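Read the single chain below, which is given as structure tokens and is the form predicted alone.
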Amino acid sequence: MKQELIVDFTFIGMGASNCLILKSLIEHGQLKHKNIAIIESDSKTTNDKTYCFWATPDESIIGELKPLISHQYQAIEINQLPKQNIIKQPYFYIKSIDLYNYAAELILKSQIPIFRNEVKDLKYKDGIASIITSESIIFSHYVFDSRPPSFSDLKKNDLYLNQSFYGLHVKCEKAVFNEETFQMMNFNVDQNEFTQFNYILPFSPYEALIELTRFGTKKIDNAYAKSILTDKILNDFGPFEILDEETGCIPMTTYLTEANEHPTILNTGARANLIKPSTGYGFKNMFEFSKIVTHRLASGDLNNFNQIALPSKNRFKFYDYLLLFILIKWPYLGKSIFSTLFKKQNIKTVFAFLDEKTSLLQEMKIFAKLPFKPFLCAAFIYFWKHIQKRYFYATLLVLVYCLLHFFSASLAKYFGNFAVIIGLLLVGIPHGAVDQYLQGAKDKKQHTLFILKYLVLIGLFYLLWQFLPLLSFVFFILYSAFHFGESELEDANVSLDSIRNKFNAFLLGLSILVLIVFTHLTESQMIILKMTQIQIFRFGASSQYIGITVSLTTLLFVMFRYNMLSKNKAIGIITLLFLGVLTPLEFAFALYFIGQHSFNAWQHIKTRLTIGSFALYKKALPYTIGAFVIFLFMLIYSNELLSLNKNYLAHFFIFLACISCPHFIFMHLFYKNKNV
């Protein structure tokens, strides 16, 4: 029968993570009067890895860890360059042994069993976490799980790369070394079709690891990686003795681990995305994210305990795509851009690049510095890769418009009619022509009466416009911007449930048709006051500016606020909005309206009803149908049904007024029930 065991708090495995975190807390008095549990499997009492960082003297890193580092470094040596005095941010060096050593100490000493055993499972239920060994069950209140990351599910866009190495600790029969000069890469050794380089570091005159590292496809092989390493030490410092080796593989990937679904399981180490992509450094990022852990347990916050996580800029992300594209693409490449890298910036500025602490204009003046061609290619790669290609078609149909118009504006605008028409027909409709089904209709008499109080919200409607067109027109606009934003917090996987993130729901879509409006100020004038039948929307130039500028910041400012940039949704809406200025009215409002928000939806429909796009259009198909003949018939009511000027516009968006209210209404139900 297997042991059980209640606790508060597990930390599954002692890499240098969880080393790191355990270390911090006891310290700081966090797990006095807590039930702990580790389980580890590995007696941890090699020393297995070599932790290195820089840091400046008032860097708490370097206070706290003090006791655990074995050497300084106060020179750096890069590709036979002069060396560079760092000594204002020396480089240190810790031994894995020596964390793992410190951590049982604080084990043995506050009494924490340890279960040297492998994990078989983890399961939540009920706020508990269930870590199922061979040999326990450990029940834990909140987990920190370290368990090395799977990348047997990388996306198709996600880049893989192994930073892999072989290291020899040797004893030379000379003093050949400068004990207080590192070097950190020296490209003069065989590439073999990779990025291959040597690291040393210097323990004494006559003691150094000398490694051969590689950034590649494939791991670098031990026999050959040996025999590199031999021969360099025999040229270049003599006879030496073995003492130890030491032999590894680091991730760099572009694939983030998500965070853990269970609100009480918290992801760290690599597990935690804290080592970069594009060095494989990650110790200092380890402690820094242990600091935040102790910060929330300190302050009592463990709501959201499992999304605890340490900040990161986007941009950052995009430099380590770059540069791991490359190194994939054109390894041979890797030699001339580290090389330039180090050549042509101050170390210190690398050092605060490589902690992501520079400036976006010190990064331009990086940049500038590297061969230019293959970040090039890797960044017209990365946004095709990237962005949607219906962002693509919209930029073609945007450039053949412009191109017709060119020639002949009467073409173009037949070619732009054409374009908006298709659109409508293929998803601008349908994605609200299946509201039905979003509710659950299931039989005839269902579906019937769901029809029946549709059209009669579209008729009301119509009604009130009739009578009371400015009200319906300031009706339409407020629940199409909180319809729109809605959309988009939907798809960047924002809860509404708040009042704020309604409010901002709203912001967000208010920013966009304002944009849209101001950038056609002239057209969107005229096609109102036919709406509306009163002349109140008058603006001038200074208006016009005031109206963009103000859309526009708040447009950024909520799409930042949600990080949808990172998912790469603010650069279709910037995208669509942009290409809209170069367009009519009817076109710059399609290009959003089809091309981000009715995708999206029928996309959300689609996922949610685990539906195909055929058979989802198949039902849609009659109701889109029927949308048509309202719109005829508002046509021939209104006497219009011929016309192709301004009044057939504001005619139109009249018709999608009516037929979008009752459509708000159930998608918004449809988004708030999760259950569908």
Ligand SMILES: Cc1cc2nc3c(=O)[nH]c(=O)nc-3n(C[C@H](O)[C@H](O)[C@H](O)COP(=O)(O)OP(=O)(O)OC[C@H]3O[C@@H](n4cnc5c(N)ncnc54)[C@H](O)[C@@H]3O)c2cc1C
Contents of the next structure:
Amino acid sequence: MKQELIVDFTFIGMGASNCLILKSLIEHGQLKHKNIAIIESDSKTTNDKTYCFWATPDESIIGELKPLISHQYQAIEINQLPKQNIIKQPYFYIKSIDLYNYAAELILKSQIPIFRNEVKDLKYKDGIASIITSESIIFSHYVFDSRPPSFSDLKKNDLYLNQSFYGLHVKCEKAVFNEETFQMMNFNVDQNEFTQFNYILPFSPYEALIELTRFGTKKIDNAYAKSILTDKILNDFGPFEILDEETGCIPMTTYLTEANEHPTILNTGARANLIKPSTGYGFKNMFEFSKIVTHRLASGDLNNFNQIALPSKNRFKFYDYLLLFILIKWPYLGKSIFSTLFKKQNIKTVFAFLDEKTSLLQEMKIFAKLPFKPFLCAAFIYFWKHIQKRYFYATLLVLVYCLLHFFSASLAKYFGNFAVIIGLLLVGIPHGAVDQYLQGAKDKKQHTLFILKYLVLIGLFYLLWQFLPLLSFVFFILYSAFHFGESELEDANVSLDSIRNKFNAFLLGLSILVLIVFTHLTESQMIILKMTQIQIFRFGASSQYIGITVSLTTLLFVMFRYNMLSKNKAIGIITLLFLGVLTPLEFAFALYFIGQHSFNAWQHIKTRLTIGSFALYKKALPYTIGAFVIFLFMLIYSNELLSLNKNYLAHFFIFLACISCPHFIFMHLFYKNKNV
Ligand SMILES: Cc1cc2nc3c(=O)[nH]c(=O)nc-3n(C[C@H](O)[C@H](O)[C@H](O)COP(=O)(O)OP(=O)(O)OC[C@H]3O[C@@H](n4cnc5c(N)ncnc54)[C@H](O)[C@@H]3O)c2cc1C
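Structure of the form predicted together with the named molecule, please, following the form predicted alone?
Shown next: the complete complex, the earlier chain at its head.
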């Protein structure tokens, strides 16, 4: 029978991050009268790590952790450069065992039960987490989870390498060390086709921790490192005795562990992405994090507890990416990059840069002095991997269009029409030609029935256009707006369950449509007149600016104010709409309709039906041809087939309206069913 316990807070793991959080919460009285439990699989009785960091003496980390700091260095020697004074920002050294012992005392004093078991499972129901070990089940309102992150689901674009090291704590026969000065990143060692360097942290004139560190995809071999270190120590410092050994490995990765999906479970430490990918330093971040957690608890605000995070700037993630990419692809360049960095920048700037506290201008100056080529190549590859290729191709198409237009407007027009037709045949029409599969039509009879229903709806709407074109047009705009917005929010994983989000979806789609119309006002007016047979609006230039401003503001407002779309998705949409401004209406509409809307919907369908593009395309083909036949029929019926004037465009939009009317309904059901 497992022991059961109900508590307010549970700490999973009592390593660096949770020790700091527990310490801060207890010392600020935030755990008074609370039931706490700690689950830690390890005894935490050995000095398994050292935590080093730089800080100015007035920083709170120094004030609060003073009793734990066992050493500090006032000077630094980097890569054999002349010694630099760091008295204003010394380098501090904490033994992990001192932190564990400190936390153990607090735990004892506060009479917090500690379970020396491994957490096997973590479940969540109705605001309560169940933490399961082989001997107990703890039901907890809030959880601090510091289990190491799993890197098993690294994504294609994630980079991963190891910062592995082997260190010897030695005692030399002679007084060879200056205990005030430490050596950092000395590259004057065998590189072995990786990026390898030494650290020397002296504790007395005789004693020091001397490490060999490797940045590489392969971890350092202890025997190899020991022989390199032994030779070096004998050579540089003479005979010595080994007091202790230290080995370790810190993941250096661009992979970001997501916040826990449950609102009361907070990831901490490495699991909260607090270790800087390009350096492996994380202790100071964990201290800052413990302060933010304490502040949140003190303010009584426990909403979105799982989202507590350190503020971060995206551009530093980009820099980390560049460096990791270079270290993986061209590991032998590490030595020259770091050597140049330390040679060209003073240590204060380097520390500020590594702390992500430099300004953009400072960063540009730093990069300007680094080897240019590898960073440029890495940046190019970053953009190529991260940019959605469709935006790249859309830009290319528009550039070709503009170039052709410079020489011949009609040639550009043919090119534009050709591109639109190809896009429509490849994704535009097919994305709406598999609706019967979305509704789970199983046998032939169900398929036939579905198609009949579909054709009847198309036919009815076409009839409506013949008699009530204005009403049909308004209806078309309204459902298209919702349909576009719904697919955008689906793509951004935003649930449409609430009325507010449904309205936001509508507003999003409407502002996109209105923006396209107002940026092509003259053409739009002409086509709408043809579609509706009525002059519904006639605006001048000043109204055009107002229309553009209002729709653009609405679009940005919905995207950013409600954080509906990620920055990248929002930039994608804005890019397509901006490119559209350089082209005629039909091209602009197609850029969004094909490049964004249909493309996204195609991906949603593929994922949901777990089917590849080719197989889905084969399923869509008969209905794509069917849709094409319907379009030809409409053109013949209206005698427009060969007159390539703007009338065919009006018919094209009516055709689109007719076939998209049932599509809008079935796509909505498809998205809705998933949301259930
Ligand atoms: C050898 C080494 C040296 C480092 N040196 C520095 C440094 O000098 N400066 C710096 O800024 N950063 C350093 N780091 C990076 C970082 O600060 C440390 O890794 C830090 O310990 C991370 O804290 P954490 O709480 O995320 O993980 P940990 O400190 O590893 O704590 C996690 C705890 O969870 C426990 N646990 C894991 N799984 C379970 C489970 N299923 N059930 C119960 N308990 C579990 C573990 O036993 C452990 O005690 C170093 C890292 C390493 C590996």
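C-alpha atoms forming the largest set that superposes within 1.5 Å between two forms make up the rigid core. Not measured: the values here are computed from a predicted model. Numbering follows the first chain given and starts at 1.
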Exercise for the section: Once the core is aligned, please say if the CA of R214 is shifted by at least 2 angstroms between these two forms. Expected result: no
Practice task
Classify S660 as shifted (yes) or not shifted (no) between these two forms, where shifted means its C-alpha moves by 2 Å or more with the rigid core superposed.
Solution key: yes
Handout entry: Core-aligned C-alpha movement of K34 between these two forms reaching 2 Å
Key = no
